[in-house]
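Take a look at this one chain, the form predicted on its own, written out in structure tokens.
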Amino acid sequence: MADGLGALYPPEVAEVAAARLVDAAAEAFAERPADLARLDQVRTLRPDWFQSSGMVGYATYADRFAGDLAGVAAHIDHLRDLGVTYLHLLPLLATRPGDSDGGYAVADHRSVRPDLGTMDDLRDLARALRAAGISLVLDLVVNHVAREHPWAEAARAGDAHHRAFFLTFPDRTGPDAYEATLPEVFPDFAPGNFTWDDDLQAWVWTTFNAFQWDLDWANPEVLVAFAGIVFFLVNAGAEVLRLDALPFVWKRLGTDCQNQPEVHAVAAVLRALLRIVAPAVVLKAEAIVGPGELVRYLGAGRWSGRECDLAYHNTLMVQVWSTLASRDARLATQALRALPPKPAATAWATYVRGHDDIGWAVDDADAAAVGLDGFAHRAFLSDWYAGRFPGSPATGLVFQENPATGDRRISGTTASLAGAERAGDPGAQALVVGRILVAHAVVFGWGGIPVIWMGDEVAMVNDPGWADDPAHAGDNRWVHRPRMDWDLVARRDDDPVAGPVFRGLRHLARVRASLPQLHASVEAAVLDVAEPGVLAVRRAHPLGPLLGVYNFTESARSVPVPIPGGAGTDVLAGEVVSAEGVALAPYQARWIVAPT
């Protein structure tokens, strides 16, 4: 902790902050509930619990999944049936009225949204999940708070202490200087990065929306306040804290104000405090950043092994969708190989899609290495998944088109992007199932924690009424945030897409749990194979390697792969395959282990 504070503040400031943080940590440790203290003891003896091959995640909004927190508890059996051991409930803390950026404009860190329940309901849910072997994951938005948050209200009322929590400017001199190098996150509905506030008589830094005020982490009071929030949430039962918008928390003139060195020191301090109060808890970085920056959030250099325990593998997600559209795995092979290895004690959170839009984070150098133009390929992907490219079955929506840069992100459920809404016959439906399952097989077979987005387990399609709520009408990401279709869940076995998808995901989870090769400490290495439509991944393990072989095309393929001894068993299909030629049906995934 001392190293982190020393990287953030002058020595005399860091010393005072350290004393206050240790006192707060001691108090929180003393208040830790007995059942959570026991969990701390268990996980201290098994600190790699979150790296286990038995980990399978599920992510959802509580209200979209089941109405409220009590409703979530009522559907724990559905999660258990799917093999879930990690449940990420997206923002559920009290928000501002009206548009809250999907819950990320938090107005009270110590209360639950009234429509979802109370803090006692959250504690009850955490206990029920824990009894079922499921870890609760909560969001902590670290870059900003809602304009209606008590800190911001105090600042607007003239409180100098709380005004210093925020970055404010009396005129446009400062904002204009920063804007020269700042990108826009939401250019369509929130252009620029600063908002005039009449109460403050100042410009406020607002990276995301005018109602979300960025915090000044260069003020140690902000860190001390957030430490208290962290202690409160983990003592309420959160076992994973997702640090939302972490890359944005430190501002530096002349940069894009993302991924600054101090960001990593902030994460290191929070992790050190958790090791004192709640060693059962791990941190997850929400860092949707370029491939070169991604691994740093799991710790690098002086912060290796001391920063976040989990991070989203955004590059893997993007490359899965890219390969599905192009039927060519060469770019994925290049991009995934270019990533440096992560620290052995950390894990990726892998996913096919999540609550957000998909941005095409394709590196120009990676594209050029396989003969592609990065700009043109990103344009192709947007056209393909918006259904504008000839032959595309997808029905996604373009999100936040930027004419100046050509950036066009995509919204849509996994099933809709895979062509479910245009699949009118059994053959087309079988291809949709194949696309969904091969994509999930890659993320389940990569290592780390594969996370299923709500509704993908039964191939739910885009919500046609996404814009009916005025609070969502301007944000088409709500097209892939429908309410859970429990009728479809009940009749899934009679549905030609939902049934095979659910059974396929459940099978992946069960087989995965039996494979020590999928422990997250083992690195994935992408192999060269003769067939460009096939992705091959090798995971070396003392008990023998696991080879994941994935056909991203609609036609059968056969490829040689390096199986020790010349033959192995595909544990997904339960059949022997030969190294001389692994036969793959359209969109088939094989996990091959050699005899030991």
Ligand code: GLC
Contents of the next structure:
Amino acid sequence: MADGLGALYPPEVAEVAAARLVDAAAEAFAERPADLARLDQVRTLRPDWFQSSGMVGYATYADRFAGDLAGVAAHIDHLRDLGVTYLHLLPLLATRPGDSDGGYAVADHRSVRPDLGTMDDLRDLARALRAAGISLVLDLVVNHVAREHPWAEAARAGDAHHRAFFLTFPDRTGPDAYEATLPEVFPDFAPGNFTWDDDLQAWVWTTFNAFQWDLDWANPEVLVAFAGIVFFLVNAGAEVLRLDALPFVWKRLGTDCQNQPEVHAVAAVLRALLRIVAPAVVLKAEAIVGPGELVRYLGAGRWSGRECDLAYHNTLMVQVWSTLASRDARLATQALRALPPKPAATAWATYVRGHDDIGWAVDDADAAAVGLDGFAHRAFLSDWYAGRFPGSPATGLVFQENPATGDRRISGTTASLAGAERAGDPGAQALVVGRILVAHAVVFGWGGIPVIWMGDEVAMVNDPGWADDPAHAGDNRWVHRPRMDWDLVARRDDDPVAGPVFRGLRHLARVRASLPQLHASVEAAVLDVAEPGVLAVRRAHPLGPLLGVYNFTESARSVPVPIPGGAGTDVLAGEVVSAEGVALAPYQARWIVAPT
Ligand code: GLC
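Structure of the form predicted in complex with alpha-D-glucopyranose (previous: the form predicted on its own):
Every chain and every other molecule in the complex is listed next, the one we just looked at coming first.
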């Protein structure tokens, strides 16, 4: 902890902060409920719990999934049926009224959104989930608070202590200097990174929406305040904290103010505090950044093994969609190989879709290495998934078109991006099922925690009414945040897409749990194969390797695969396959186990 603080503040400031944090930690430790303290002991003996191949994640908004927190508890059976052991409930703390960026504009860190329930309901839900073997994951929105948060209210009322929690500027000199090198996250509906506030009589830093005020982590008071919030949430039963927008928390003039070295120190300090108070709890980085920066959030250099335990594998997600569109795995092979290995004690959170848009984080150098132009490929992906490219069956929406950079991100559910809305006949529907399942097979077979986005297990399509709520109308990410279709869940076996998708995901989860090769400590290595439409991933293990072989095309393929001993068993299909030629049906995924 001292190291982390020393990287953030001058020595005398760091020392005072350390003393305050240790006191706060001791208090939180003393207050830790007995059942959670017991979980701490169990996990201290088994610190790799989150790396196990038995882990399967699910992410959803509590209200969209089941109305409120009690509703979520009532659907634990559905989650268990899918094999879920980790449940990320998107922001559920009290928000500002109206548009709250899906809850990411927190107005009170110590109370639950009233329509969802109370803090006691949250504690009850955490307990019920734990009893079912499911870890509760909550967001810790570290970069900003709502303009209506008490800290911001106090600042607006003239309180200097709280004004110093934020980055304020009396005139445009500061903002203009920073803007020279700052990108825009929401160029469409929140252009620029600063907002004039009449109450403050100042410009305030607002990276995201105008109502989300960035915090100044260079002020140790912010860190001390957040430590208190962390202790509060973990003592309420959160077992994983998702550090929202972590790359943005440290600003430096002349840079893009993302991925600054200090953001890693911030995470390291929070992790050290958690190891003291609640060793059962792990930290997950939400760092949707390019491949070059991504692994650093799992701890690199001096922070190796001391930073986040989990991070979203954004590169894998992007490459899955890129390969589905191009039917060519060579870029994925290049990009995934270029990633440095992650520390062995950490894990990826792998995913096909989440609640956000998809940004085409394809590195120009990776593209060039396989003969592609990065810009043109990104443009192709946007066209493909917006259904504007000839032959594309996708029905995504363009999110945040940025004429200055040519960037066009994409919204849409997995099923819609895979062509479900345009699949009128059984042949086309089978291809949609194939795309959805091969994409999930890759993320389930990578190692780490595969996280299913709500509704994907029954191939829910885009919500046509996404803009009906005025607070959502400007933000088309709501197209892939529908209300859970429980009716479809109930009749899934009569549906040509929902049924096979649900059964396929459940099968992946079950088979995965039996494979020690999928323990996250092992690194996934992408292999060269003779067939460009096929992705092959090898996971070494003392019991023999696991080879994931994935056909990303609409036609049958046969590829030689280096299976030791010449033959192995595809544990997904329960078949023996030969190294000389592994036959793959359209979009087939095989997980091949070879004897040592
Ligand atoms: C993260 C969230 C996203 C939100 C942003 C601002 O990226 O995933 O939904 O808009 O942070 O909090």
